[in-house]
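So this first bit is one chain, no partners, the form predicted on its own, shown in structure tokens.
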Amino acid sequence: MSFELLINALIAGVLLGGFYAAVTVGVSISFGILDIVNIAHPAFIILGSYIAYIVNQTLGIDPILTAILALPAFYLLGSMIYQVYYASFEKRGQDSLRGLAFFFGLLFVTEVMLILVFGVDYRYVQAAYIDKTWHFGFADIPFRMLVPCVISLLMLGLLQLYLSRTFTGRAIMAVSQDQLALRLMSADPARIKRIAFSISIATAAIAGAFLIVIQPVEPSVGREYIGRVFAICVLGGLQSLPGTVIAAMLLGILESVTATFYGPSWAPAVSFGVLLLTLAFRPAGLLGR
């Protein structure tokens, strides 16, 4: 095993979780914390990409920059989705089985509606950075991947901040635990509900950008990742922000080194692996209550 292969593989592995933790913060706060098995945030991610190639190739603006900007259309979309999903499913307690094909019907709509739009064709985006590398003797950190991983730790330290400081956020901790109390405390659980899955949709927009920063896109790249966000948000624990953290950062090492000493091929394996090692060892997961 080459100690610098090693070294770059573990680089790699890092700046990867952070983009992971961007991709799954949503599904944590829609499944962790909300109890709302949202398959469909991966179509949303992509949707994000797509807007931030749209005017990346017409403007010129800075695919990142353009997430920042979308992050209300995002969060107005996010509210839409819920308001339907709450009167038709969850306010009938029909929210399971149904719920569930609620959300796989999403995700097939948002995916033929970009391939009818975009067609099956890879599309990237330029930006400054993206061409760029520090070169640290035999280590290398691409900007493509390094800038995506900075904003997304810090995404994540401000929306935790937000859950752990302000009484919305707190509520929207307690709303899958104790309604009832909720309701003494003067809040509407559906209206805290709501907030909570705009926000989750709301940082698709952001994971969007990411990831058409670090690859070239098409509409189906999304289903590569329902395996990944389920089994970081699992072994992170549920409704826990730093454990997401913690967890992804722990799946991108492990598929680096994965790939690098034992091929690509072998990488998205590595997911469901942890997902049921944890499923049968620790399934409250590592921070999990």
Partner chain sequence: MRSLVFYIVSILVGAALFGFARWLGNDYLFFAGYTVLQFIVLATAWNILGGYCGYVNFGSAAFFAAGAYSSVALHKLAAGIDRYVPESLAGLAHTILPLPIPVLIVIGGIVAGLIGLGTGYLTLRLRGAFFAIATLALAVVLQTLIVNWDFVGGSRGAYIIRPSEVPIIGSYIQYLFLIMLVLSILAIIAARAIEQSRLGYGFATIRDDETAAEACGVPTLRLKLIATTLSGALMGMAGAPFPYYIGYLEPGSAFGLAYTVNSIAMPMIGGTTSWVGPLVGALLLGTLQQIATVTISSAVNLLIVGLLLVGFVIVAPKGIVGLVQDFMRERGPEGSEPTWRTRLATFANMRPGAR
Second form
Amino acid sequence: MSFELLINALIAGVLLGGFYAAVTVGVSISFGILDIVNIAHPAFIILGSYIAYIVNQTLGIDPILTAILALPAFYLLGSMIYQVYYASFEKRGQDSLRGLAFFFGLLFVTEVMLILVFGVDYRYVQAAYIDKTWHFGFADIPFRMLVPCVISLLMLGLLQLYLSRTFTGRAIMAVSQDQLALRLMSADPARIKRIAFSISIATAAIAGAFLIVIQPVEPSVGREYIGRVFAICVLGGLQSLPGTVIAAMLLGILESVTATFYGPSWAPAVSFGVLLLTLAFRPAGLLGR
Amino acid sequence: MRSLVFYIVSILVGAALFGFARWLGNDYLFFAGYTVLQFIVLATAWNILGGYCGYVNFGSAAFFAAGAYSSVALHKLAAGIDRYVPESLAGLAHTILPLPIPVLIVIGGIVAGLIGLGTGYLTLRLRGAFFAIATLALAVVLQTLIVNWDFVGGSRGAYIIRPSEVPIIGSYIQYLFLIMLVLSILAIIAARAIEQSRLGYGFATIRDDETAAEACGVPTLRLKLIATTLSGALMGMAGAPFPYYIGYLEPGSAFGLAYTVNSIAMPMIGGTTSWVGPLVGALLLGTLQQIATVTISSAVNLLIVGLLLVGFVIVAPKGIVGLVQDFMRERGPEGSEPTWRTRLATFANMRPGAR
Amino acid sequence: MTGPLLQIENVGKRFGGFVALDGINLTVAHGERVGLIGPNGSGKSTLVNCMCGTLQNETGRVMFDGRLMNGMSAHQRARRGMARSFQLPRPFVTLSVAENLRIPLLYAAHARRGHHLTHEEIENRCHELAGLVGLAAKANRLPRDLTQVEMRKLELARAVAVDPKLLIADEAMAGLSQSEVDEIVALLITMNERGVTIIMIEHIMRAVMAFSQRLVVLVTGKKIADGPPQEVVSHPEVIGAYLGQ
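Given the form predicted on its own above, I would also like to look at the protein as it appears in the form predicted together with its partner chain.
Full complex below, order starting with the chain above.
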């Protein structure tokens, strides 16, 4: 019996991990690569969830498809935010303290606005695959977990290809390591960073759609994800996408096993505990030196 | 000498405030005033670590809740005291218990201070954003612990029955108001004393450049521990009377995001480099929120705080104090007679040129 | 005062796979003026960082004033009388010039005197130090109001404020005019005559030659020469290292 529970917990953990990777990849880009502490990222994810919800309610379009259609809008939003951030903090050489407060304010404002518009009721979406489940003996694979997991891994794969194969992608990777190399490539660091930040916000649209497919959403759900996202990001060694996937799977499994055996009320402490311990003892991450 | 004047002025202002509130005699005024005063303590506490040392704490609510829940735990302990102590000691226990609020404040301060010290140790090597994220994580871990701790009510929360009258002062809310008033005056005096001391200079070097500070003989790690402990203890002290104020405490309200946001927003909007900033920010935002809560809604007032925070960090990074400071600096030639402006600047610890 | 002031034995440090310091041995006697030179990336700054505790050396040991420094933090070493200026000036940007100078007086200078300085002593010393480097008129200004040159002077004055036995000046003169270089060299020599041992790391050979009683050359993390300046600069290996093999 407990063996069956364990297997199911592991499967759920892996599926959850796939989803967490999509949630985290934006922060891996903004925080890990660009060194912009975008703690407002989860708020944009929730924004993505609500957009998927509205379109699903009014037009009946699939939430994930909606998210893909909403990518340009989120990209634009990212560009705008970066522009403000760049002009107010990076260019002025202002201390990161204020940049941090800026994103914290954004997080808060977004959440409160969503509460004002939609209230604090849980919202959910409809899609054909949400209620389906595959059964293999005692093992259950719910589609509402599987679909986000698969698409998420696909998205991360594409991003990894983009970062390692294209000119702009490599310039983005160089931003974090070598400003000089970037200038030799005659790329404008501000422009490269804007593109990268916009991409990071765009991923929030997709992650938001995943979230509302997996569970009902209300505005303050995003807060739970701040710790998760940064735990995974730090654990994964900040800027490596494969590291992000591995750390996401690990955390997913850890949370799912904890929830199964100790009860769901302990689950939030897992990610934050992992984060605290990683920061205290292994700040370079799991794969770090 | 200047400090003595400052102490006397603070006490007089406090006494005048209390006298004025009593003269108006409206209990709502005390309820609202308590919240504003509580924010003065929280903002001042946050600023010791955030403004002076440059370490952003996103976990203010956790320290506040630690103070609040230490009071709840002691209250529960007092309520069931006969079960915990032998009969021979029961008489003694009943004379001590329930503990008076000033004692609870001291205990809450110690508990939260120890948590601050622990946070400091865990995060010694972390700088900037990593520290901020770690404090955020700490808040959630602590909240999960409280939610799962049945003795203090767990997720259901706990009722605190408070006496309706206190000797001499009369109404209980006036008593709480007075206590918070004294606490906020003490917090401000402490913050001001730190600023002008050796410790304050040490904190400033941590904010500016830790490596250079070490080379100048500043024990940065120890100072950071002092700052996290002091800041945490003050927040816990602000939280300790809270269960008696609210009457029913559940984790969601004690760990409310509003505390975290306000304790960051108030110093940021007021100005982070002097004790005046958090005070001005807390008075302004605290009052504004009380008015907005009554006239509009509590969600809107949080929106206002968020927008003000974002606006200020973009437009006026030095806060209101910074704006005033720039105004002060438009003064006569070097070495001329001190004007009321420069006198005020000196009083507010806005030394010419510096900070 | 019998043993050497500073004794570095077999000190090594690597960053990842890169060997920055490879078994350095160096002894500095009380009252000496030592010049430390080497091409960029030769490990000079890493050596300074290992001496001062900004970095910890991985192998070997650093002895200062008869005590083992290994594992000791930078502020403890500063309090024992080891001061350094940074290659790129690192002033405390929110503190005024006078306040910058006040920090070592508050936190380091007391340790060897055995008592905290009085308010008056601190103010006098601040004033004296600002005057020493010609910053008296700007004592109440913020570092951002200073020129590059003044910033370097502040950096040096702040190190002097530690009241050191050993002063390590890490490229204190880069970008200064000839007369300013002479001024700083004269200042350092005066300090040395008052009993402060000084290690000068410098690219400006004129300053190094005018200042040093002894010259040490570092190349790719190894010490290749150590001796009287005139001899060292005519050493074929040194010439080779500077002109490129």
